[in-house]
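Shown next as structure tokens: one chain only, the form predicted alone.
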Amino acid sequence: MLKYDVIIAGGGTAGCACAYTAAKLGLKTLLVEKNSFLGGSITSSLVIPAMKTSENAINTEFFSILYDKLYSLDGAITYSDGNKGWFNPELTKIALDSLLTNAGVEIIFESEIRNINKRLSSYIVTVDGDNLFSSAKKLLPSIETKYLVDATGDAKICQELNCEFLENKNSQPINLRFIMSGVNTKEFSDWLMDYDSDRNVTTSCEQGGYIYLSTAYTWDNDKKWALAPVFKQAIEDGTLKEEDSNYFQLFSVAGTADAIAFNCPRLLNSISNPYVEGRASILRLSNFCKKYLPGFKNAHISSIANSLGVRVSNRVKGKYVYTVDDLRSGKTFKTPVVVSNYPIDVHSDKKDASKLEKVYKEYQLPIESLIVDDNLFVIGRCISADFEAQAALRIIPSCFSMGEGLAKYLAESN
């Protein structure tokens, strides 16, 4: 029987950080990923850039190593606000392959963990997946692991083990991101910076001969959006549907001269088929950009996310349920795995119902919120936290920190 110190289900941001750190600390590590590449939300869902968080964040070594690797590939920049999270999603796939394999992580792609059986101090699992060299399915022999980590995002491992879950009354809308290429970024930047003077919304800078920029608009009335008249006109002339305008945000893509990534469309909770309706909205939004935004005349859709951007899903009840009161009060813990000051970010599919609540104290997430039992752990968006606390903790830097912090804990416990 094959034996490992730790098996991680899910090669997204938290899973990669956990696998890399565990292997570097001497644990025999297996990473099982359902896709043919690593990176999760960054690569599959095109969630770029990673949001900026506290200068006092902990467990950030993997994030820094990934940044340095991507920078060497011309796939990362530090934006003008100091945010190092501007990554190129395609180059992230390559960087993660290199980092994890060189660290000694064994990776099985296009596979999932099945038949999980608990023993006294270990788990026995099988791995079911596609053979990379044929169309046949293969079932690997039983594998034993001392530690099993659920980094699937939807807590699939914990579901199979019938773990206890937290009440899930609330939800946040999903999105389906996309990228347009062929943008004349100088023309767009010149127009945009003149059109919108709000530097809390619209920014631009130049690095390495490339122009990088960001802007946003929502249909909420909580602030005056410079792009509001443009969207109003596009809805009136039938280029956009009103629901297309509920959330619009864009960023340049690191290492490219002409690519813009969109954090939209944000899909309403009432839709029946998010992929079909999401791609239809993407087409309308791309036509809107070409018609109304200078610099987009010759642009085209170059990539649509393989996976939906999911903000909240199942949340496991762990050893400690982290609450929004813990977060707001800045409660400290003996063994924190995350230190952050990112706001409580709750999206809504209804007008004027989203919330972005600033946090006035740095907060800590304890290791106990990642512990399900002595041998089972959870990292990523399905951690043991209430709805509003999870809405602040779900961002990529915090997920990196969770994974790294858990690996250090396991190495010390081994």
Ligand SMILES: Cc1cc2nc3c(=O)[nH]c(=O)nc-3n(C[C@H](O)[C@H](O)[C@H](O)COP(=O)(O)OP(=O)(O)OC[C@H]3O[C@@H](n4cnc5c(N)ncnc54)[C@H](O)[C@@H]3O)c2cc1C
Second form
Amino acid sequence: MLKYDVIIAGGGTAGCACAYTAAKLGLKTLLVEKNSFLGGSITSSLVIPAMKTSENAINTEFFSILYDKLYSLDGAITYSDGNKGWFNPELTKIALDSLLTNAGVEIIFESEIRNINKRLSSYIVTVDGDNLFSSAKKLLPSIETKYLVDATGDAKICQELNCEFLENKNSQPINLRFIMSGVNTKEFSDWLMDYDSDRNVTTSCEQGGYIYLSTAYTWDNDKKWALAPVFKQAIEDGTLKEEDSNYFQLFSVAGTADAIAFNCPRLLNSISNPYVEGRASILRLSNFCKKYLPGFKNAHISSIANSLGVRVSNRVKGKYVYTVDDLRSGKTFKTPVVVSNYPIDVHSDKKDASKLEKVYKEYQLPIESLIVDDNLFVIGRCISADFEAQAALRIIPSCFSMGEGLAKYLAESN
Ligand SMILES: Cc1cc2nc3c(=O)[nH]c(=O)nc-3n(C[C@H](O)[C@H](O)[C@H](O)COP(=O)(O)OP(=O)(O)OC[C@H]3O[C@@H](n4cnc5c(N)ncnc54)[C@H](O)[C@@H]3O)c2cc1C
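Let's see the other form, the form predicted together with the ligand, since the form predicted alone is already up.
All chains and molecules follow, beginning with the one already shown.
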């Protein structure tokens, strides 16, 4: 029977960091990913940029190595606020392929783990996929792994194992992101910096001859949104529906002269088919941009995310349930895997009901919130944390830290 030290289900944000670090530390590592590429939310849901977090963050080596690799491919920038998380999603796929395979991770795409059986100190699984490459066919029979890591974003492995889950009665809206290319970023930036004269929500900078920028608008009244008049007009003339204006945010795409990524539409919880309604909203938003935003006249939709961006996931009950009180009080732990100061970021699809609660102390997530049993672990947005704590911990840098921190723990325990 084939044997691994660690099998990771899910080659997304947390799973890649875990697989890379585990292999680098000498663990025989297999990564099983359901898509045909790595990166998870970053690549399949087009979630960019990674949020800026604390200077004192720990387990940040994978983030730095990915940044350096992407930078060498012209696929990452450090923004003017010092944030290194401006990644190019397509180049992220290529960078991750290279980093992980060179580290010695064995990767099987378009596959899932099935028939999971717990033994005394290991798990026996099979790998199931429609499109297994010939080299991987030999993996189809049973495989034994000492450690099994659920990095599926939604705790799919733990569901299959009937693990205990935390109550999940609150929700947050989902997004379907998209990218427009062919934007005259100079024209757009000149107009925007002038239009948002107090620079309330708009930033712009130049790097390597390209202009990079960001701006936002929401239907909440918590800020003076510079774009409010154009949204009002577009709703009045029928270019947009009112719900299209509930959340609008855009960022340039690193390494491109003319591509803008949109963190929207944010879809109301009541809709029945988020992909159909999301894509219809994307068409309206792109027409809005072309009609109302200087620089977009010749722009086009160049990419729509393969997967919805899902903020709230199933959360497994681990050895320790991390709470928002732990987070607010900055409780310290013997073996932290994440240190962060990112706010509690709860989106709502109701007007004026979203919150971004600042934290006043850095907080630590303990390894125990990733441990389900001695051989089963969970990383990423489905960890053992309550709803509000997860709303702070789900950002990309923290998911990287969880993956890296867990791999170090496993290598030490092995
Ligand atoms: C709309 C939205 C906007 C966000 N904006 C930001 C932002 O601006 N900055 C930021 O830092 N964070 C942001 N986040 C948060 C962040 O992107 C995610 O929480 C984080 O990337 C989740 O990482 P993960 O590893 O848990 O899951 P993912 O990165 O989603 O990875 C899960 C992986 O598991 C795979 N998978 C699923 N099921 C299986 C299976 N059965 N077998 C094998 N593989 C499987 C998936 O294909 C995927 O590759 C945002 C999130 C959302 C939803």
